[in-house]
Each structure stands twice: as C-alpha cells, then as structure tokens.
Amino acid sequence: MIRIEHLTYTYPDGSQPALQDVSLQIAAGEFVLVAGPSGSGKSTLLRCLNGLVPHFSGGQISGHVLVGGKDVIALGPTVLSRYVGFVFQSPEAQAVLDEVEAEIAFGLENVGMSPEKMRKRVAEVLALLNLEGVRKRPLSTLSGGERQRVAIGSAIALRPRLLVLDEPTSQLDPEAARQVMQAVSRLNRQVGLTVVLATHRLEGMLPYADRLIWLEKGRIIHNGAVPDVITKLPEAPPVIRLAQKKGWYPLPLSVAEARQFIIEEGRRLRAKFVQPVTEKLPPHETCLLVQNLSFGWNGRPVLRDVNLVVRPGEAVALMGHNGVGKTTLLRCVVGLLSPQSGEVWVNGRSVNGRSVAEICRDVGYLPQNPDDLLFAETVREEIAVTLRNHGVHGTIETIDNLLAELGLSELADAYPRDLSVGQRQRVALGTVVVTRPGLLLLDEPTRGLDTEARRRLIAIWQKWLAEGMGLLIVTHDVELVARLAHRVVILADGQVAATGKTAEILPHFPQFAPQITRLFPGQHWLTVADALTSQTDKEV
C-alpha cells in the first residue's frame, strides 16, 4: 500500500532535514501509529502522504513515495486526494460547511457524483461512524468528538485506501478520544482502511494499532510490532512500565488486558466511597475563590453557581468533557469575560472593577495556543515586552534567570515562533509568569507536548508550587492530574459535579481516571508508583 524508499525532505528555511533517509513499507488494511519528540518529523512524514510535501510545503525532497502505486511526489495532493484521507489535529480547520451532512457531501460534490449515490455515500459514512442522529446539526452545535468524527467522515467519504490522521485526539477529553479510536477502528476493521496515525499519547492508542513507528530527528528509529517497540521508548504508558515491573507476559497494552493479571493474582479490589467536602475558607486565605459565578452565551447559561478554591502551594485540576465552560471560567477569572452574577476573589482581592491588565500582574494566564502571546522578535524580548506592558522593572539579569529557570538559556535571542512547540509553550510561560503571580491559570497546558517537554515543564510547576503558587489547570491529560494535582473539580453540564482530593475523586469517574486507577477500583492510587510502592508481596 505505502512504499517509501531513501526519502530525504528540508523545508525552505530549514538549516537540516526534517526527513532524513526514510525508507518504509506499511500493508493494505495495516493500522499503524507514528509517534516521537516534537519535531521528530511526524507531521512532515504523514503530509508526504498525500503530497502537501513538498506541494504545498516547497523546499527540497528525494527519494520515492509511492501510495497504492501511484507517485505521490510527481503526482501531488489534487490527485492523491481521490486515495488518500487526511485528518488534521484541529476539525475546525478543515471544514468548509456548517451543516454535517452537508460537510460529508461537501467533497463528493466536487467530483461531480449524481445526487442519488451521493446520498447514498453520505448514509454509510453516517452510519459507520455513528453520526446518523446529528445529520442535520450545524457543526457549531457538536462535541468535540462529534466534530472530529464529521472530519473522518469528510475524509472518507470518497472511499480512499488510506486515512492518515495527525494527532487526532489531542483536543478531545478522554471520552470523545474513546469514541474516535473506536470508529477509525472500525473502519480499519470492517472496511478494511488503511491507517497510519501520528501522535504523542500512546496510552489507549495501543490496543487498536497492528505496528509502532518511532522517530527522532527526522529517522526511524524503531518499526515493529506494537509490543516489540513499546518496551523500548524512553516512556511508556503506566500500564506498561508497571506491566514491566510485575513481569506481566504476554505485555498487556490496555486496563482491560492487564485486569487478567490482577484477576489471575487473586485480586479483586474495591473501595468505599468518601464524599468530599467543600471547605469555606475566607478569601485571605486563597490564591483564588470562585463564589456562586454564572455565565452565559446569548442566554444560554454556561456555568451555573460555580464554588471554587485554589490555596497557595495547591494544583486544583478542572476536568470534563468538552464544552462544559472549563475555558470560559478561567477567563471570567482574569477579566476577560463578565460573570453575570457571583464573585472572583485573587490573592484576597476582588477582581470586581478591575482591569484585565491589573487582574494579571497577580494572575499569570496561558491559554491553549502558546502562540497567542508570542509577538517580539527574540524570546529575551518577549519577557521585557511582559515587564514593560505591566509597568514592573526589571533587569536583563531578572530576565535571563528566569530563562534559565525555564530551560531557554541557549534560545534567548531565537524567533520565538521557530521554536518547538515544547519550547514555544516554555516561551509564553515566561510572559505570564515574569511578574511572579500567586496563581497560575494553565488551558491544556501539555497539548501536543512529547514526553519529555512535558516531564520538564512538571517539574517546572513543581518547584513553583513548593515556592507558594498556585495552579488552576483545565486539562483532559489524566496522567498529568494523576502526577501533578492536589484536588480536583469536575465540571458538567456548568456546574460543580464534584470536588475533592484526587485519589477521592477520579475513581468515581472512570473517565477520567489514569490507567492505574482504573486498574486497581478501589485503591485510590493514581500513578506506577502508587501502585508498586503500596502493593506489599503478600498482596501481589
């Protein structure tokens, strides 16, 4: 299906090969994940593809790609778009129409299909992906789930032999993650579709995938069979390395295969539920206190009678499914929006009256795209640029330690926006941080981030949280609550579901638990760790 031989690609301004000597062969019906560091060459890999590179990329290539035969490098992305699906990280930039039957159709009118078999294609796209029930809906009115099911349908809808997919859960909570790796299974399964999909969350990818490629600085690195190749990545998921531990054999890809371990050990495990209390503290006594707060959209409420605590030296995580308002509290929190009714309270003081720019010299932001705040030419300059806007002095020595704090010592005078995605997201960490707010507001602080970018900026908060901060953290990255949060506060339909300590709150909410807790029901552990060291030998 896929033959790629001594490919060697360089963007237009790159000073090294995004792709260096690849050579790969991948099977009809194969399903195989494509994972590595930022800027290991994943994306560039998939987009050649389907000829975006170099047709709509530019720069220099050699070698061969040939897709079902045809040469993808002669041939370019307007033919290869008849055999080759291709789904981008975000839906949103890839639809054309508002309505989902009329975004599936979208591209089989424009290869001139007779109405009759259009729709015809359209109700099995539908139907194969579970869509059937929101047909009619504007896009607008759909989960995230919902809208990246409609982009696999979009790129499906021509029947190609190939669907690739860069990073196609990293936007969704783990449900709707769930629920897109189960229909790209499907289609692999029932129709036979060839997969090939990029990603930097391995942990319930495994399962559905037949082969693991692993990049690093443009070359395959390791190409096998998924538990040949998992055990040798520098991290992988907790079921794994606690798998590793045990001696589990053969190696368990998901909690479901593990559970066999725990069962055939004699283990059944369950717990009592311990309902968590809501503490009234007075607001002297937080970095952050959210009473009663409202919100809505056009008169549709969004967060309805919101209680929420953050104390100095504490990572609250605030969990949910996508569109539940997670966003849209936190910028009620900084000024950006007003609450329609309820009070904010940072570091002691009311946030009423108060303008987004005083709000922030005590609360540093970092919404979901690092890039927003990114504007100066050197990353040296983008601090000073933070310190000038918030009339604070500071010194280039105030600066460059803080660049060192943060790893960036070596990039202070690098563009910001060349940089890694890692690196950009350390960069405008820098900006809100500069001021040294008591609390810290982070938006999917570690999406799109490889394992060892988000082990560093752990460890970064880390030592900010020993120092006094504190942080509010909306995330769907559970191995990252599991490791980093205090408590938790889960959000549904704009209200508090729940809220508690971690270990209290997350086994009652599978879906968003970590892998081991989900192993083990009912010991509140969160992490390999928990788990190794609270297992006495008797019990194992």
Second form
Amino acid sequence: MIRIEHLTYTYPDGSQPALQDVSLQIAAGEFVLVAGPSGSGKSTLLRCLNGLVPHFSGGQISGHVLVGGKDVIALGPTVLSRYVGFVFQSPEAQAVLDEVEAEIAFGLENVGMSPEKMRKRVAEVLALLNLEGVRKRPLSTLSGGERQRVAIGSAIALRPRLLVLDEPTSQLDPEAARQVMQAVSRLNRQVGLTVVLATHRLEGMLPYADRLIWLEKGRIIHNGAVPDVITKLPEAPPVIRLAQKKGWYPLPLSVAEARQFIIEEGRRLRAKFVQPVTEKLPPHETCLLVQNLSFGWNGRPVLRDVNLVVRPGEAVALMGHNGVGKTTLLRCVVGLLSPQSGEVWVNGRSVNGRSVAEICRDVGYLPQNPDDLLFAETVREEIAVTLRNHGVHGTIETIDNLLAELGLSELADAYPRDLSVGQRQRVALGTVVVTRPGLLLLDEPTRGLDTEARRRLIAIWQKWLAEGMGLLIVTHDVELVARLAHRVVILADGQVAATGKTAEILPHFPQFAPQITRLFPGQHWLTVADALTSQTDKEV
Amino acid sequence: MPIARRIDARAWLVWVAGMLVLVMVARNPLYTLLLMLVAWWVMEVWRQNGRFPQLPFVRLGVFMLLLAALLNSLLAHTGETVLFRLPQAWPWVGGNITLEAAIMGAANGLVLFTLLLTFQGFNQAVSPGEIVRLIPGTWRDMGVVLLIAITYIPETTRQLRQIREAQAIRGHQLRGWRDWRPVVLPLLVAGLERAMGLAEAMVARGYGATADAGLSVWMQVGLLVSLTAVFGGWALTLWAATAGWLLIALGVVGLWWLSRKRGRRVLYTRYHAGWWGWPEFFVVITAVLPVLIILLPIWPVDYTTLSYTPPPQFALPAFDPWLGLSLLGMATPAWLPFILRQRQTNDSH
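Target state, the form predicted in complex with the partner chain; input state, the form predicted on its own:
To see the whole picture, the full complex is given below, headed by that same chain.
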C-alpha cells in the first residue's frame, strides 16, 4: 500500500532535514502507529503520505513516496484526496461546514458525485461511525469525541484506501478517545482500511495496532511488531513496564490482556472500595477553598454547589468528561467569571470584590493554550512583562532564577514562539508563576507534550509542591494524576461526584483510572512502582 | 421546544428582502415598530436553532435609539420644540437642540435596530452552508471562501476572549492602544495558524479536485469586453442615456453567459437539493403580499401614512390599520413552526 524510499525532506528555512533517509513499507490493511518525541518528524511523515508535504508546505524533498502505486510527490494532495483520508489533531480546525451530514458530504460535493450516490455514501459513513443520531446536528453542539468521529467520517467519505490520523485523540477525554479508537479499529478490521496513526501517548492505542514505528530526529529508529518495538522505547506504558518486570510472555498490550496473567498467577482481584468523604477545613489552613459554588450560562447550570479544598503542598486533580465545567471552575477561581452563588478563598482571603489581576498575584493560572500568553520578543522579556503588569519590582536575578528553575536559562534571549511545544509550555508557566503565588491552577498542562517534556514539567511541579505550593490540575492525563496528585475531585454534571485520596477514588472511576489501577481494581495502586513494591510483600 | 422542520433558505431570502423593502419604504415609526416586533418574534422563535450567540438586544436597542436621537439632535437643528441651546460658535453642534430632531433620530435608530433583528433572525434560521449552496457553481470557490469568513467570526470572537483572559491573568489591562499588542499578536498568529490548518484540511479533502474551470483566452477576452460594455455604458449614460443603458444591458448579458459557460465546467454537486413545500410557499406569499400592497398604490389604504416628518412641530404619526395588518404577514416564519410542530405531533399519533 505504502512504499517510501530514501525520503529526505527539509522545510523552507529549516536548518536540518525534518525527515532523513526514511525508507518504509506498509502493507494493505495494516494498522501502524507512528510515535516519537516532539519534533521527531511524525506529522511531517504523515503529510508526505498525501502530498501536503511538499505541495502545501514547500521545502526540499528527495526520494520516492508511493501510495497504492501512485507517486505522491508528483500528483499532490488534491489528486491524492481520493486515495488518502487525513484526520488532523483538532476536530474544530478541520471543519468547513457546520452540520454533521453536510460536513461529511463536503468532499463528495467537491468531486461532483451525484446526489443519490452521495446520500447513500453519507448514510454508510454515519452508520459505520455510530453517528446516525447526530446527523442533523450543528457541529458546535457535539462532544469532542463526536466531532473527531465526524472528522474521520469526512475523511473516509471518498472511500480512501488509506486513513492517516495525526494525534486524533490528544484533545479528548479518555472515554471519547476510546470511542474514536474503537471507530478507527472498526474501519481497519471491518472495512480493511489501512491506518497510519501518529501519537505521543501509546496507552490505549497498542492493542489496535499491528506495527509500531519510532522516530527520532527525522529518522526511523525502530520499526516492527508492537511487542518487539515497545520494549525498546524510553518510556513504555505502565502495563508494559510491569509486564517486563514480571516477565509476562507474550507481552500484554492492554489492561485486559494483562489481567489474564494475574488470573493465571492465582491472585484474587478483590475490590476494597472506600467511601469518598468531603473534607471541611477553615480557610486559613488552605490555599484554595471553594464553598458551594454555582455558575450558570444562558440559564443552563454549569456548576452546582461545588466544594473543593487545596492545602499548601498538595496537588489535587480535577477530572471529568469534556464540557463538564472543569475549566469554568478555574475561571471562577481567578475571577474571570462571577459565580451565581458560593465563595472562593485563596490563601485565606476571599476573592470577592478583587480584580482578576489582584487575584492572579496570589494564583498562577496556566490556561490550556500556552500560545495565548506569548507575545514578547524574548523569553526573559515575556516573564518581565508579568512583573511589570503586577507592578512588582523584580530584579534580573529574580527572572534568571526562575528561568534556571524552568530549565530555560539558555533560551532566555530566544523568541518564545520559535521554541518547541514543551519549551513554550515552560515559558508560559514562567509568566504565571513569576510572582511566586501560593497556588497554581493548571488546565490540561501536558496536552500535546512528549514524554521528556512531560517529565521535566512534573519534576518542576514536584519541587514547588515540596516548597509548599498548592496545585489544582485539570487533566485527562491519568498517568500524570497517578504520579503527581495527592487527591482527586471528579466532576460530573456540574457537581462533585467524588473527592478523596487519588488511590481511593480512581478505582471507582475506571474511565479516569491509570492502567495499573484498572489492572488491580481495589488495590489502591497507581503506578508500576506501587504494584511491584506491594506485590513483593504480600499476596494481592 | 425544537424546531420541527427548517424552512428553505430561498424562502428566507425572500422574507429578508421583503423586510428590507418594507423597513426602507414605510418610514412611519409606528409601522417600523410593528416590523421590529415581528423581526424580534421571528428571531426568538428561531433562536432554538442555537446557531449564533445571543446579544443583549434590549440594551442594544435602547442604546441604538438613544445614540441616533442624540446624534441627530446635535447635527440637525430643525423643529420648533426647543429643548435647549448649544452655543452657536460650536462647530456642527451649535444651535437649537429640538424634540423633533431627536424623534427623527430615534426613528432612524429604530430602522437600524429592525434591520439588525431581521438579519439576526435570518442568521439563526439559515446556516452559512445553506446560503453558500445558493451561490451558482461558477462562483463556488468564492462561496466557500465567504463561508469560511462567516464561520471564522464566532471562532475569532472566542479566541479573542480566550487571549484577553490569558493576558488578564498576567495582570494585563487595556488602557491605551499600545496595550492591545499582547492581545493582537497572539490573535493574529492564532488566526493565521487556523487559516493554514483549515486550508490543509480542505486540500486534503479534495477541495478544487475537479474544479478545473480556469478561464480560457477567449473567455478572458469575453470577460474584458463585457466589463468594458458595463462601465462604458455607465459612462455613456451621462450623454446618451438610452445608448448607455443598452450597452450596460449587453455587458450584463455577456457576463451572465460567460458565468453560465464557466459554471458548466465546474464539476460540483449539492448534497442538500433544498426543500420546497407549502411552508416555503406560504412564507414567500405572505412576504411578497405586503411589499406589493405598499409598492403598488392601487389598494384602498391610506398611503400618506407611510411617511412621517415631525418638523416643524411634533405630532403623533398617523396609522392605517389595514396597512398595519398587511405588515403582519411578515410574521409567518414566527408562527409557522408552531403549526408544523402541531402537524408533526398529530402525524406521530
């Protein structure tokens, strides 16, 4: 299906090739995962499969790319659109029309398909992706998972032979991500579509794939069957690491597969559920106290009687499905939204009557998109601007110390927008913590980051936690929660569904639980280390 | 309650055109007020579609009326009921500030507000995609660009709010024009990134795959000749009106023919062929009828009530109930959904 020979590509103004001497063959009907750190060339490789690179991006290319016998470099993306369906990272950014079935039909209209044939094709796609129930709905009313499935439907409407997906689940909650992956898997198994999918996060993807390709600095480092490659990677998903330590063979790729080994070892999987409790503390002992907070939007309640506590030196994860009100809660805390009722206390002081700027001197808030914060010419200037905005006279040492803490000293004079995603995230973090607030609010802070960038951020947050800072993290990254959060608050339908220690709460909510917790339900283990330490002492 | 059935975009266009004509021709504030209430009702009923964010219309209406009244009373000094005087030496605004000028201004504000409500109702009821599908295949590329421009507005507004919030949490405040840099720069970059992303997505989905309808040399010459005829004819009307209009007509026919010729070469089909039934027919009839009544002075109604000029002395505008009743025909899109829903309920039973 795909044959790539000695492909080398350099972006216009690129100092180094984004892809270097890449050779690859993928058979028809294969499901291939492409993984690797940020900037390793995953997206570039994918764009070479439909000719967006070099036809759309420009730059210099050498070598050959053949898809279904078609010369991609010679034909370009418009011709290839009939053979290659492409799904991008953000479902919002790729929608042209505003209604589900019209959006799916857009590509068919472009090729002049007859209306009857088009209606039949749209119906097929809707059925294949379980979208019949939303066919007449405006896209803006769909959930993230539904929107991404519509994007997939739009891509496969022309019946391509190859489906290419560039991090299709990175912006989705775990449940929505699972739905999207099941839909892709169905297309692969039932329709025989060849699938090439790029991702940062391999958890939850491995069971669907036949092959895994690992890229670094534009070169293919590993290429082979998933069990062969996964063990060679710098940081494999927790289930794989545990299986390696335990010597399980054949290597289980999912929690379901790993469970078989536990059963075979004769261990009993008992649930020891603990009833979640709501804690009540006086404001002065907390860095964040939210009391009976309610908020509505256009007459629709978004948050209802939310209570929440973050103590100094404590990390609390706020979890829940997309659109449940997590970000709204953070915006209420910093005064961007005025709650209808209830009160918010930060470091023992009520935020009532205080301006956003005043509150944010005590609270660092890192929004979902770090790029919204960046506009200055240099990293140092970017951080200095916050100090000036707050009227704080920080010295150059203040800024340089923070840059050193964030591992950005060498980039102090760089243009922030030229940096990698991980570096930009750290600069954005610097801009909101330069006033040294006692509380830090993080909204999806690891989204789109590779393992290394994520590891560096976790190390920084752990240091700040040790120094007494409180952290409230909104995230779908369950492994981050497992490693960092002391407590978890689960929001459902605008209300707190459960709150308590991470290890006690997550087993109740498998959709938000890390792999190890799902593998050993009721055991209160979150990480591979937890499982290994506990298992050596006692029978599970 | 959800809308039972949408109304075809072509019928909506007729309704909007009817509203525009009526609002512009019937310059009596009482008729304008009636049309404003009709437009508001339509907008409220179709708001359930939830396509566009709601604006604070009561406040907006009051603001538009007050602003128009203020500006008109400052700039037009006609009328005999003097409210107060501004020094004559003040340029533009100096002189008598009269009640009549203020009322005329408010009446103009009401016209503008009614137009705003009309378009808001139309936006609620018809998706940008439906509008673009009405554009002939010849102008398909332009139509898609237009569609993207329309859908970009709410997205850009959302992004602007997001960036302003992100800067606000850094303590940023907007005081002078220089303070806009932290907002404008990320907005520009994000807008460009979004545009590039969407362009990539469209190309990847075959946009332009078969629209090989570039202009051949003879078509380019034809286009040039037709345009020259239109503009030349327009210039000629200054000296020889008949010849000028004839030339313009020839140019327009040439442009239409070229457009048709090119349209045939564009391989493009429509998924939604549109739907035309009795509701559409009804909307069109009830929108055209009031326009005919007002434009053709053959009906037994008082046409003098259509205009209203308060100066020199304020007096209440006259009102013909039959004319008012005919304007209520424009409210068909507001009550029609109730009938459709009723029929749907009966059918399901």
